[in-house]
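A single chain, nothing else alongside it, follows as structure tokens in the form predicted on its own.
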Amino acid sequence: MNLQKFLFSLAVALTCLSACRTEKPNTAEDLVRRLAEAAQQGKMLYGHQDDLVYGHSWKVESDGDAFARSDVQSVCGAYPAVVGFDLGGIELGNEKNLDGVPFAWMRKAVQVHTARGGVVTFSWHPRNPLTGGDAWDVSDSTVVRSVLEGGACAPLFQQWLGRAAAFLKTLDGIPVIFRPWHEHMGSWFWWGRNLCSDEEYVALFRYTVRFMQNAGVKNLVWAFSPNSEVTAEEYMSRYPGDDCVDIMGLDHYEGTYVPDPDAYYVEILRRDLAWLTPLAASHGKVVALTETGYEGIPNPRWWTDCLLAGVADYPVAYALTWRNAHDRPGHFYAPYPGSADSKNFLEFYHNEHTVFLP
């Protein structure tokens, strides 16, 4: 199946949603349409991760607190139609994630994000559980085969999956995007690359959407997002299956490891986009920048001239930036008030192309 004949199925399916296309998705199904009408349309949901949290000067402070403030919200008057959050530490028992967000926070802000109509996506970055170092720890590449079925951690594991699941179901069904075991063409997470096979992390993936599945969670929309700079076929290398994939995703970042980084960014995100979004529509599934951004953003115009251009004639359903450090000064994915690029934040949210929240 064609691009166009995609989009044209889509768009027929849709109709009889055309009259409620404002009201919150109630089922993962619901929320799939909504991304796939959104491409379909020509626009890109903006989210940014820990929107309600914190920010590059402040943090939430309090049980109490409303979750109204938002240096997104700040700079352009309206709230990021898609905010992320990350589940490492769920699998511990925490009762704060890796970033110091306690998860009774995360729920509340979940609720009052989703009230408003926006989109919600988890990452998760569990810790190794064979060597007990982080998720960047990757000392030893049997991490994954440990955890499967007869391995050494196996155990271990069902029940870091469990805490993981118990918080997704106290969501009380409300409808989330779910993307874990990222970024796994490169070969900083013990379930990167050379940390394990083909084979096993297909293994490792699908093993999670049934256990989900058993364990009674049906909110969730499953998204499958390697680093860029990968070609087709190690895409779908690792790829887990239609029955365990919504989305089809990357997560593209801009750094300084280039002479012209501007210039690179946007020729990589289009050259990938460009194999990728033949090859979502052949398996139905929608296509999202599933984490990007540029640390510190030094080039003023970098939301219309970088991002915007990268993701120009490609059905994009939504861009999540990453986070606002609130105790790392330089460590800041999306515009605050008085940054730098925050006038051209304004042109990138005036955009006919993007999508905010009131």
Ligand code: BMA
Contents of the next structure:
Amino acid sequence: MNLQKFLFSLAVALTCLSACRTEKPNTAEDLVRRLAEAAQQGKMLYGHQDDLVYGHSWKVESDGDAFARSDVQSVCGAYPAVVGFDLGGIELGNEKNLDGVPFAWMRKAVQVHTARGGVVTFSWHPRNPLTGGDAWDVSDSTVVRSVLEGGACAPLFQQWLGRAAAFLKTLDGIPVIFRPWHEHMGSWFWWGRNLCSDEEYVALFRYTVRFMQNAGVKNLVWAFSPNSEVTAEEYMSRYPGDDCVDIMGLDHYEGTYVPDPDAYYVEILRRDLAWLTPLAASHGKVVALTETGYEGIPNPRWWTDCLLAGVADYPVAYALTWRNAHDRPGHFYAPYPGSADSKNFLEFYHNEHTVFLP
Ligand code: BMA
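Could you give the coordinates for the form predicted in complex with beta-D-mannopyranose (BMA), as opposed to the form predicted on its own above?
Following is the full complex, with the preceding chain placed first.
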């Protein structure tokens, strides 16, 4: 840890002490406050999906693992402040999620990460309840309608939500960010833009929030996370309402589908954050880059020249980069020992804007 980061951690600890609170958020409200404060102070928590359960060419192998290994920690000496996990598969009662992570290990990793002072976020890629396909099965545009009250899949969907709720309730009340029905302004998931009406999407989100509340899941901070490259009007066209959202997020990726991917990534990110920042402020919500990255990180200076350049002028509470698959060498979004971007990641780590675990 460098001096700047040490002093910042000390300041945060003292602020928390003076407010008679522990540094670790005990409730969902504490977690929202922690994120809002970070953003206000010009700090952005760095996050990485599945960071503690596997990485580039390794994975946790046994029940007794202490979750000490992390590609990010191996590169910069500090764990990410945010770790993401995915609930896909919990709806079927599976023991492992869609990427092979046992839910029991996920639960332990959540406990370890939060005990270290970290923040956890959950996404969910549930299967398609109507067709039996996966989350990406967009062959039928009546799926959302079918899971809502009165629909043919409503009883099944309630069972699925019930299984997700049961898992979330085993986290001992640790406050976590929950980010269901993401990237819905694209049409690659069964809850996507061309797959349901605005009203159906809003009903799906609101139904999920009410279901969790009625199931007694009290530890959730709700994140809304459309994909980027939308207008403010489009963003709000499926907004579930201030009572159902804590974080107004954006999922924004870089890809080689445009001639100058680096410039385009920064341009669109800045353009979207320029309208999202005042919009979120007017709704009293926290802004976050709920998913981001560039598969395989082809630009060795991506961390400072793209990600930091894109967010630097905006109060983004956290940015979560996607996973480093253990079984697909090119599918990584964070550095690992020896990766070409590692040196630049150290610059990103040492930058006063970014927050890792002390
Ligand atoms: C996608 C890819 C898939 C993975 C899914 C859910 O973006 O990483 O390999 O199964 O996310 O984690």
